[in-house]
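The chain that follows stands alone, in the form predicted on its own, written as C-alpha cells.
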Amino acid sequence: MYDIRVTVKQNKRVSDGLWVLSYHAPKTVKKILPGQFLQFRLTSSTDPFLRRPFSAYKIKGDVIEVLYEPVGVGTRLMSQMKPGDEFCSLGPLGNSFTPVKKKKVLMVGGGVGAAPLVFMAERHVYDKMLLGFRNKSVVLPKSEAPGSKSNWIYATNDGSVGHKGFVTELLEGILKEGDPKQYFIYSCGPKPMLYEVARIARKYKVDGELSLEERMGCGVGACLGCVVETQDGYVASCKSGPVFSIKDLTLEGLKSE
C-alpha cells in the first residue's frame, strides 16, 4: 500500500456525465488487481475532509485511469483538475474480483459501478457486459470497451439507450433462458442494484462477487464508517472486502442503506 503525491496525466469527459482521470503511478500499477481501489486527496485544505474512494478503471503502463460522475464537492473539484496538477493517492486498498475458470462470465454493472468490471474484462475473457445508466447521459460509450463492443449490452432508465428499465431484468433474462449454472457473475454499483443481483443469482443458484459501493472513510478498516452485514456478521467492507461472495452477504443487509 503506497500514499503518494502524484500528478495528473489526463482529465477528459467521456460522455456528457462521466470523466476519466489519469495519472502516474509506476509502484502502485504493479501491485493493483481488479476490483481493489484507491482513496484520493485532493488538496491539503479540511473540504472535502475525508479521502474519496474509486475503483481502478484502466491501467496503461504506469498509468492509472479512474472513471466518475462529478455529483458531490470532491468529484466537482476533481473535474477542474488539469495535466500537470497533484493530488495524494492511497492504495491500493481491499481485496479483487477472484478470476474463474470453465464458465460463462456476466459482468453487471450500475453506473461507475463499470470500472471495476472494465479492468476485469481487460485481464480476463467474459460472455457479456450489462451495464445501467440513468439515461444517455451518463452511459459509458462502447468505444471504452476492451475487446469486443458487441458484448456490451445497455440498459437505461427512461430507455434512451438500450432497454428501458432496470439492467437487472437484462442478467434475469438471460439466466431464464439458458443453463444458469454455466454462468457466473461479477458486479458493482448502487446497493439497490447489487440486492437484485444478489436476490436473482440465488434464484437461479448461481455464484458470484459483488463489489460494494460503501462510503469509505478511511479505507483501511479503522474508521467502521463502511460496515456490512455477512451471514457471519459485519464487517468493514473497505478491509473485509469491497469484493464479497454473492453467497457471503445477507439480502438483509444489502437492502438495507
Ligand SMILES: Cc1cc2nc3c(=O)[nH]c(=O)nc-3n(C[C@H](O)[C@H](O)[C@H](O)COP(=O)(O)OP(=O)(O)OC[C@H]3O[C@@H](n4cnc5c(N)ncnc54)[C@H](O)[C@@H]3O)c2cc1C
The other form holds:
Amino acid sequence: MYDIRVTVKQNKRVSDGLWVLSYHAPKTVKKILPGQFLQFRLTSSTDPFLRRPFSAYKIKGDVIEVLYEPVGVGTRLMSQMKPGDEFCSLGPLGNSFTPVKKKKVLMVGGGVGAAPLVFMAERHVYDKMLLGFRNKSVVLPKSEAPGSKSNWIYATNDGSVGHKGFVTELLEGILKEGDPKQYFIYSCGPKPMLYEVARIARKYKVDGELSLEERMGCGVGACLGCVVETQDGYVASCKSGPVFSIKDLTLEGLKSE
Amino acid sequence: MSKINLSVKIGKVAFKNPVTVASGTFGNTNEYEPYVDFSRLGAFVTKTITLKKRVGNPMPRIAETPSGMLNAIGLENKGLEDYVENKIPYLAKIKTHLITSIAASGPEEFVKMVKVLDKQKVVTAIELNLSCPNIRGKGIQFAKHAEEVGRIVKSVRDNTSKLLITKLSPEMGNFFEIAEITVKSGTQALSLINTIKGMAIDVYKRKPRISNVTGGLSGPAIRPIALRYVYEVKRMLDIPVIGMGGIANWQDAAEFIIAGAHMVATGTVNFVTPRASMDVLEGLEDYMKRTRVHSMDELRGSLKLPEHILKYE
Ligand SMILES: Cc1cc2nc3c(=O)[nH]c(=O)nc-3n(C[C@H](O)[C@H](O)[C@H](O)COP(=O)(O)OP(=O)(O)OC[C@H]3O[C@@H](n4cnc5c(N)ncnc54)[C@H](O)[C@@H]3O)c2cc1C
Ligand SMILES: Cc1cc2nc3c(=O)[nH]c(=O)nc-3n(C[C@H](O)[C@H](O)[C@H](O)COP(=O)(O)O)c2cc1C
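Given the form predicted on its own above, what does the protein look like in the form predicted together with this ligand?
Now the full complex is given, and it begins with the chain already shown.
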C-alpha cells in the first residue's frame, strides 16, 4: 500500500463516453490484483475534497490503466488531465477476486464495472464476458479485450449494440440452458445490477463474487462510511471488500438506497 | 542550533509532541499502519466506543461538501468488551500514549465503562465524547444540559485516576457554560471541536444525501469556526485544549497552538492524506526552527492581540 505522486502517461477515449488513464507505478503494479482499487487525489485544492476510488483495469509493464466515465467533478477533472500532469495514487487497496480452477467463469459487468473484470480476464481463463451498457456511446469496444474477443457479449438498454435489455437477462439465459453448477460468476457494476446478479445466482444455486462500488471516504477502513450488509452485519466495503462472496451478502443490503 | 522541545504536558502526562489524531478518523488499530509510524504521534486516539456494540446508521453515511464532508456513521463500534479483548493487545504495542474515546447514555453507563478502562495500563487518557451529533432516539444522546454534563464528568472523575479529557461541539447550545462546568467537574483538558451539524440534498432524487438527513460537518470548511472556539475557550478558562477541526497542514496546526491549544489533531484530512499528521509534525518543527522558537510553551498562546482588544479586558 503506497501513497505516491504519479504522472499521467496517457489519457485517451476508448469510446464516446469511456476513457482510459494510465500512469507509471512500478511498486504498485507488482502488488495489485484483479478487484483491488486505487484512491486518487486529483487536485491539491480542497475541491473536490475526498479521494476517488477506481479499479485497476489493465497492467502493462510498469503502467497501471484505469477505465472511467466522466460522471461528476472528479471524473471530469480526470478527463481534462494531460500527459505529464501529476496526481496522487493510494493503493492497492481492498481485497481481490478469488481465482477458481474447476468452474467455467462468467463475468457480468455493468458500465465501468467492466474494469476489474477485464483485469481478471487478463490474468485468468474465463468462459464469457457479459457486458451491459446504457447505449452505444458508452460501450467498451471489443478492441479492449485482452486475448480472444469472441466471448464478449453485449447488452444495451436501447439495443444499439447487442441484446436489447439488461445484461442480467443474458446471464439468466446461459444458466437456464446448461447445468448451472458448472459456472462461477464474477460481477461488478451498479447496485441494481448486482442485486439482480445475486438474485439470479441464488435462484440457480451458482456461486460467485461481486465487487461493490459503494461511495467511499478513506478507502482503508477507518471512516466506516462505505459499509455493506453481510450475513454478519455491516462491514466496511473498502477493507472487507470490495469483493464479496454472493453467499455472504444479503439481498436486502444490495437494494438501492 | 539548540534542539527544539516539542513535548507538552497535560496534567501529569508528558506527550512527546503536540500532534495527535481525531477520534473516528484514524481507525481503531492498524488501518493507517502502512503510512504512519504511530510511535511518532504525540498520542493515538481510537474511535469512540460504547458499552455495547452499535451497528450504526444505514447508508449513505457520508457526503462530500465544499472543502469537507458530512458524516452520520452513528457511532458504529463493537463495544467495550471487544475493545479490551481485541484492540488493546494491538494498541499496547504502539510506543506512544493511548487516548480512548467513549460515549454512553448517562453517568451510570459512563462509570461502568471507565471502571473497566481504568484497569487497562496502556490507556493513558479517557476522552468523553459528549458531542456526537448523529445519534437518534433512546440510548446515547447528545448531552445538552450543563448540569447533566457536570454530573457525567464528576462521576467519571470520581472513578478513574487516568487523564480525563472532554470533547465538546459547538452544537451544544450553551457551549461556554458547558465548557466551564466540565472544568469545574474535574476534566483536565478539552477536545475542541467535534463536528457541526449540516445537511445536503440530492436535487434530482430530492432526497437528503445521507440517510440520517443531517450529519456532522468536518474538514477545512469548519476550521475558522474551530479556531474561534479554541481561542475563546482559552480566553475564558484555564484549561489545556486539544484543537481540531479542518487541520490539514502545519500552518493550520500552528494557528491552533498560537490561539492557545496544547495539542492539535488531524481529522478528516487523514482520509485524503494518510500521512497528514506526520506532515504537520515535520512542518511544525521546521517552522519553529526557522522562526527560532525553542519550545511548545513558547509558541502556545502567543497570539498578539490588537491594543483595542486588550483594553477591554
Ligand atoms: C471500489 C470502487 C471501484 C471503482 N472503480 C471505478 C472504475 O474503475 N471506473 C469508474 O469510472 N468508476 C469507478 N468507481 C466509481 C467512481 O469512484 C465514481 O464514479 C467517482 O468517485 C465519481 O466521482 P466524481 O467526482 O466524478 O462524481 P461526483 O461528482 O462525486 O458524483 C457524481 C454523481 O455520482 C454519485 N456517486 C458518486 N460515487 C458514487 C458511488 N460510489 N455510488 C453511487 N453513486 C455515486 C454522486 O452521488 C453524484 O450523484 C469505483 C468506485 C469504487 C468504490
Ligand atoms: C467519519 C468521521 C467519524 C467520526 N467519528 C468520531 C467519533 O467516533 N468520536 C468523536 O469524538 N469524534 C468523531 N469524529 C469527529 C472528529 O474526531 C473531529 O472532531 C471532527 O471531524 C473535526 O475535525 P476535522 O475537521 O479535522 O475532521 C468523526 C469525524 C468523521 C469525519
